[in-house]
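A lone chain, given as C-alpha cells: the form predicted alone.
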Amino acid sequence: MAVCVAVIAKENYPLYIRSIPTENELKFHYMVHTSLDVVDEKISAMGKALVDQRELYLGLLYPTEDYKVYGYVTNSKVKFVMVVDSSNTALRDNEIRSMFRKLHNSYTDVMCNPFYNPGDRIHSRAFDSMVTSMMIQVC
C-alpha cells in the first residue's frame, strides 16, 4: 500500500505531499526530503544515460524496516517520490512503475492548465482525487 506520494520540483522543494496515515506525516515527509539525495546520487551516476535511455523511473531508492521509498523523475527533473509499505508483498516493480506512470500523466493535466502557474504548490482536485484512488486501489 503506498502511504505517501511527494511531487517535488527540480530546485527540491514540495510542489504536494499528500499521506494516508496523517499522524505520521511528518516522519514521510523526513522520509520523502532523505531521499532526495539519493534521487540526486541516481540522477549523476546515469549521467547521459538518462538522457538517451529515455528511462524514468530510478527504482527502489532505499528501503527502510517498514517501508520502501521508490523514484521517478520527469524530464524537467521534477522528482515523484513514492513511500510504500514494506508488509504489501504482492506489489511488483511493474506496478509501481505504472503507478509513476499515471502520476506523470496526471501531473501533465496539471501543467497544461492554463492557471497554474509552474513551481506554484499543487493544489489540483482531480489530481488530489487521482492520487487518493491511487493510495486506496493499491490497498
The other form holds:
Amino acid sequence: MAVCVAVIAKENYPLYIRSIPTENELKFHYMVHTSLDVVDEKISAMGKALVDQRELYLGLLYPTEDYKVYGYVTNSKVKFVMVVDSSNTALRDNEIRSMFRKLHNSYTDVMCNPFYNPGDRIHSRAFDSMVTSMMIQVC
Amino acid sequence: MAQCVQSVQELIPDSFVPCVAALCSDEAERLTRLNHLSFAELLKPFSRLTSEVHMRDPNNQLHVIKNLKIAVSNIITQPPQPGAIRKLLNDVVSGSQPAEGLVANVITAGDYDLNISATTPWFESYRETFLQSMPASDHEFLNHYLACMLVASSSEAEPVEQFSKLSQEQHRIQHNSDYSYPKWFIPNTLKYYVLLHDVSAGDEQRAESIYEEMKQKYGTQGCYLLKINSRTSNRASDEQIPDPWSQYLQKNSIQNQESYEDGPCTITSNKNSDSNLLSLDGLDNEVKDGLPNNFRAHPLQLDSSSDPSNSIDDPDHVKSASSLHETKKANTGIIHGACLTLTDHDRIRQFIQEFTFRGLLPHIEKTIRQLNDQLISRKGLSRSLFSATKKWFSGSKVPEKSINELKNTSGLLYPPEAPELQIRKMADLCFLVQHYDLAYSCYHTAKKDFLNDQAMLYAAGALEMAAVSAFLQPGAPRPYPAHYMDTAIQTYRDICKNMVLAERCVLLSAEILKSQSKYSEAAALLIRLTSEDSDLRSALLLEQAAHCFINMKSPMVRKYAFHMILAGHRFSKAGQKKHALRCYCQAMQVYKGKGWSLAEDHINFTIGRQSYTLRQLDNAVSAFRHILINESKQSAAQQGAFLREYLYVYKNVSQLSPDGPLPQLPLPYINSSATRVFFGHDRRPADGEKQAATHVSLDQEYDSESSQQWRELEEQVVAVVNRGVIPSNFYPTQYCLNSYSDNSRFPLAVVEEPITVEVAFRNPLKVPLLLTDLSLLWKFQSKDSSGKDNEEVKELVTGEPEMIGTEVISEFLINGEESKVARLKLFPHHMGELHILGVVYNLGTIQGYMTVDGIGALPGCHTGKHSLSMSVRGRQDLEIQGPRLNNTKEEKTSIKYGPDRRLDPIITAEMPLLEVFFIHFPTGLLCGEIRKAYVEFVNVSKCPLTGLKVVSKRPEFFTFGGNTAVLTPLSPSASENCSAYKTVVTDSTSVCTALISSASSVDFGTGIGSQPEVIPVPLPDTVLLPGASVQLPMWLRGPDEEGVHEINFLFYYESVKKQPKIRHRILRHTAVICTSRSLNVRATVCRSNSLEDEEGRGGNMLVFVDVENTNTSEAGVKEFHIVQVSSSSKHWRLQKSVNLSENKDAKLASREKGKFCFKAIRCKEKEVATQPSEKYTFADIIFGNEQIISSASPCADFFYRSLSSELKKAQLSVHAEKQSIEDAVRLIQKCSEVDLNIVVLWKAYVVEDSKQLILEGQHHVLLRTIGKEAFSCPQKQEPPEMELLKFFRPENTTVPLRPSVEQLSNLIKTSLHYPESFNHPFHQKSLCLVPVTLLLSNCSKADVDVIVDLRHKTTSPEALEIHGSFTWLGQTQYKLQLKSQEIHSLQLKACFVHTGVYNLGTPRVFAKLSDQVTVFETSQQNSMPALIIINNV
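The form predicted together with its partner chain is what I want next, because the block you gave corresponds to the form predicted alone; please supply it.
Up next: the whole complex, starting with the chain shown before.
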C-alpha cells in the first residue's frame, strides 16, 4: 500500500504526485523531491554500457523513520517514486516491483493518448484510479 | 560540510590544549584591568608558541612539538551552567552572520546553478565556543588544569606573603572537598609564580628585589617577573599599537562573564546581558547587525569600574568616551591594552615561552614518565590480577555491573585515583603534547580495559580519542577507525545520554570524514545527531549536512535543499531568524521555478514570514507576492491565509513610509490589453416609447465586420461632405478603443464629456478579493486657452477635482477565480493632455465568517456589504503594449512594438453632442410594409450643431419624406391612426383608368450622385441649437426579404464653429427589424399586338401582375387587399386595368393568388420631350375609393430608393460585360427593353390582441425586359451545382457576340390588320380577296432594312395548311427601310378559295440594321396566329 505516488519528468519536475494523507502533502513533496538525488546517483552509478540492459526498478532509495522510498526509472528517464509506510512489512520487493510495472503500463497508456501533450501534468482519470487502487489495496 | 578556515590537522590540536589556571591577587588584577583585560585575557593573544619545542618521551626519544598552544584561564570555581552555555552559543551564532559582500561560490549541478556561501563562520565560531565551554568531566583529563599561575603585583605591600596566600588558596581549591569543580590533572599541580610589575607606576628597584627573593624561594624555573604597563596613558599615540585582543575577546566571552563576577559591576552587567538575551529571544527584538554581546558589555564596564587615572586626569573624557560608544559602539569598542607598548607585548610573549619551556613542559615530561613507570610496574600484576578476579568473580561481578550500568546510564564510576584512569591520564597528556603514537596506543589499551569493565562512558571517551589520535598520527600508519567514533557516539548518546559529548564526537568525526572526502558518511553522522533537545545544534548540524551533500562528487542538490529547509526550520525554532532566512533562501534556489509549486510556496511563505520578523519588509513583500502571483495549487483556506499575511505585511510596509509612493499591488491581475476606453456618456435606457440610439457602448462586443461597416459609412458621409473626396487626414471616429481598434494616434476626448475606462481584473486566487475606493490614476497637462502650456502634473486622484473629476467605486468584489471588469470614469473639465496611468485601490479580502457571528452583530457594521478585514492601498499601472510592427525589413527582423495610446486622450474644446430618439419604432414588420415613426434629434451640448446627415447601407429601408411638403402632422401622437400614405378620396367612376401625376427623384433626396446612401436630415433651420430638440417623421419600409435585419444608421453632424481637431462627430444606431412574409408580386410585360390605340402608334404593352399572399402566420394576418397599382416610368405608364374581375377589392386570403392585367402605353411624346429625363410619370390604378398619391411621400420615396438600389445592383453586374458589346447589339437589345416599374400598394388586415389593425405596404416590381418575369423580391438562387473539375485549360471561346434570336425578333414589331371574319359569296365569286394591312413598326432607334417575304410556306406539317391554303396576291417580296420608330403599313391581299379558318400569320419578315454589313437576319416570327374566318354568305 503506497502512501505517495509520484511521476517525475525527465527534467525533474513533477508530472503527477499524489499522497493519501493530504494534510501532509508538503512533506511528501519534499520527500519525493529529495529522493531524486538518490535516483540520479543510482543512474549515474551504472556504467553507460549497462544502461541499455539495466533494470528499470531501482529498489529502495532510502528509508526514513516512518517511510520507505522506492524508485523506478523508465528508459525515457521518467521517474516513478513510491513512498511506502515502513510499518507495512508485508510489502516485499516483488510486490513493489509489480506495482511499479503496473504504474509504468498505466503511464504508457497516458502517453499513448493523442490528446496528451508530453510534458504536461497528468490529468488522466484512468491513471488516477489506478493510483488510487495502488494506494488502497492491501497487499 | 562547509569549508573551514582551519584544517582538521590544525583544528583538533587547537581544540585540545594544555590548560593552565591563573590565580591573581586583587592588586595584580587591578594592574591588568588598566588595559581593560584580565590577566588570562592579557595572555591570550600570545598563548601560541612561535617556535618548536622539544621534549623527551618515556623511551627517551626526542619529540618535536609544533605550534603548541596553551590555554590560560582564571580559576572558575563553578562548573559552567548548561543554560549559560546555551545562551552563549546562541549569541555566538547570532553574532556571526555572513558578510554582506561575500562572494558566493557558484555550484553547477545538472541544471541547477546555485550560489552557496562556501564558508560558514557561524558554525566555526559555534564549534570553537562549544569546545572551549565543555565542562571538565571525570572520565577524561584533557581539559583539566595542568598548572596554576599565581600572580601578584610588585606594588603590593607584601608580595611574598601574597604569593604564599595565593598558594594556599590554590591548594584549598584543589584539595578541599568544597570545590568539586575545577578539575586538576594530577594532585601535585605545577605552581608558577608571576610577579607583575607596572613600569609606569611602580618602583623597578623594588620589583627586582622582590623577584630576587622569589627566585630564592621558588627557584628560577618557578617564577617570573613580568613588566607591563610601560606606557603612561596618552591616547594620542595609541593608534599605532595593534590590538591583538579584539579578535579573541569576541569569542571567549565565557571568560568575560566570569571576570565580571569579581568586578564591582557584576550585577549590572549580568542584568544587562540577561536583558539582551531576553530581547534576542523575543519577537520584537532589534537585531543590530554584527553587534556581539560582549561589545555591549564593555562600555558599561568602563563606566562603572572607572579608571582612577582617567577620571582624575580628565573627568570629561569618560563622558566623551562613553558617548562615543553610544554612537558607534560596534565600530571601535574598547581599546584593549592601552597601557601596553610593543615591548610589553614582547615581554608577555617571552613570559609565555619561558613558562612553557621552563615550567610546563618539564612538568608534563616528568608526569608522563611517572605515569609510564607506574603503568609498567603494574602491568604484569594488574593484567593477571584483573583477569584472575574476573575469572573468580565473573558469576557475581559482571552481571551486577551490567545491571548497574543499565540503571545508571553513565556506567561504572571509577574513583579519581583509580589505576584504570592512570593510563588514560597518560594518553591525554601525550595527546596534549601531540605525541599521537603513544597516545593512540594508550587509548587503545585503556579502551580495552574500560570495555572489559563495562565502563561505557570511559570506554567511549577512550574510543573517541583513540580514533582522533589514530587520524592525527604522522604518516598515517593505520586508517582512520570510523567505527570507533560511531561506537563512541552511540555510547555517549544512547547509553550515557550525554549529548554534549556526543556532539563533540560528531563534530570531530565529521570534520575528519570531511577531510577524507567522505561526505555522505559525514552527512549521515551529522543528521543522526539532530534531535529535539537542542534546536540550535540540530540546525547547525543539518546545515553542515546540507553542505556535505552539495560538496559530494556528484552534488546532491535536492538533498542539500531539503536539509537546508530543515536547518532553516530548526534555526527559526532556535530563534536564529537571520540564519533561518538565509537557509530558506538558499534552498529556494533549488526549488525555484522547477514545478514543485507546493514546496516553493511553502518556502516563499516562510521566507516572507522570517523577513517580516526581521523587518526586511521588502523581501517579505516580494516573497508573499510570489506566492500570490503564481498559479498556486494551494487550497482556498491556505490562499486566504497567504493573502491575509501579505496584506498584514504590506500594511506594515506602508505604515513605515506613509508618504512614499504607493506600492504596486500584485493582485488582482489586470489584463492590460483588454482595457477598453470609451468616450462619451452612457447610453440612456429606453424611456417609454422613446428609444435612444444605440450608439456605441462598452456593452457591445467588438465585431470587426461591423466596425468595418461603420468605417465605410463614415467614409461615405465624409466623402459626400467634402464633395466626393475623403480628406487625407481623415480618420474614422473611434468612440470605444479596445485591443482591435487603431490606437496609434492619440484619441480625442471632448471636454465635459466623461471618459470611461474599463479595466479587466482577474482574481487568480480561490478567495474573494475586495477592492475598495477603486479609481483611476492619471496625469494631466493642462493647456490653457491663452495658449501657453501650463504644465501641471497631478499624480494623485484626490488632487484637484476641478481639473479632472474622478469617479470612485467604493466597493468592488471579485470572487475567487473570477474575471470581472470595472468601469471607471473621468470627467475632464479642462483642455489638455490626459494620461491615464493606472488604478489605485485598497486591496482587501472579506472574512465571511466574521461578518456573520462576530462583527456583524455590531450596529454600525451592516452599512457596508462586506466587513473588511484588512486592506492596503496600492496601485497598479496600466501598461499596454502596442501591436507588433511588421512593415519595414528592420521591423520584421527584430521584434518591435508600436505605441498604444489608448490611455492618453487629448481633451479638446467643446463639441456639439447629438442624441437621437426613435418614437414608435417598430420591431417587427411585414415585408414591404410601410410604417411611420418619429425621430427626435436633441442637442444636449452647449454648442449648436449643423450639417446633420444620416447614412445607411440600406437607404431603401427608411425615408424622412421628400422636401416637397410636410403634409403629415408633426407630432407623433396626432398621427396615431392615420395612414402612412397621403390619400385623396376619389369617386368610383374612374376606377379603371389611371390617374397620372409626375414627380422627379430629385425631390426625394435620392437618386443623384454616386452616394445614394447619404441622406441629409431635413432639419427645420439646418441648425440645432443647444438644448433644442426636433421631431421628424420617418417612414420605414420592411425589407423585402423575410428574417431579422440589422440596419445601421450613422448620423453625422458638425459643429457650427470649425474645430481643427475634430471636424465632425457621429452617432451610431443599429435598428433590428424582424420581417415576415407578406406578398409576392410577379409581373411580366409583353407587347400587345393590337392596334386599337387611337394614336395608332406601336408601343402598347400588356402588363400582367401576379400577386400571391405568401404570409404563413395564419393567426395574425387575415387578408391582404390590393388597393392600388401604380406605375412609374420615364417612358411608360399604365393606362387601365384590363381584367374585368368583379371583385374590385382584390382580396387575397392566405395562400391565395390574384392576377391583374394592365395595359400600358408610352407616355405622350410631347410629355417625354418636355420633361427632364429624370422626371418619372406616375400612373395610379385604384381598386378602392381612395387614391394614394404615389408620386408623393412616402410612396415615391421608397420607390426611388428601391430603384436606386436596384440600379446599383444592375450596374455592378452589367458593367463588366457591357463594354465589349458592339453598339449594334446594344441597339438591338434596346428594342426589347422597357423601363416600367410597378408599385403594388396593399393593405393588410391583421388581428393582434383581438384588435384589428390595418397595415399598409407597397411592393415594387421593376420591369426591364419584355417577356421576362420580374419579381418583387429577389428570388432565391439555387446554389450552383458543383461543377466537375476540369484538368485541362478551357479553350478560349471568343465567339463573336451575337444578339440572341429573341432579341432580334424584337427589332421589328409586326401586326396584321384584317377583319376577323369575312363573308364572301363563294357561289358568286369563287375567289375571295381580303385586304390585309401589314403594319411594320421599327422598335429600335436605328434604321432597319426589312424584307417581307410572302412566298414562304411553312414547312411545318400543321393541320391548317392541309385544310385550306390561301395565297397572297400581288407583290410577294418587299424590301423596305424603316427609320427609327417608323411605322409602315403594307397593303396586302389574301386570296381564299374556301370557307374556313385561316392563319394569316405566314409572312416572314427579315430585318437587319441598315448600316451593318453583317446581317443578323432573322425572321421576325410572328408568335401569334392571326386567324381569319371566311364565311360563305
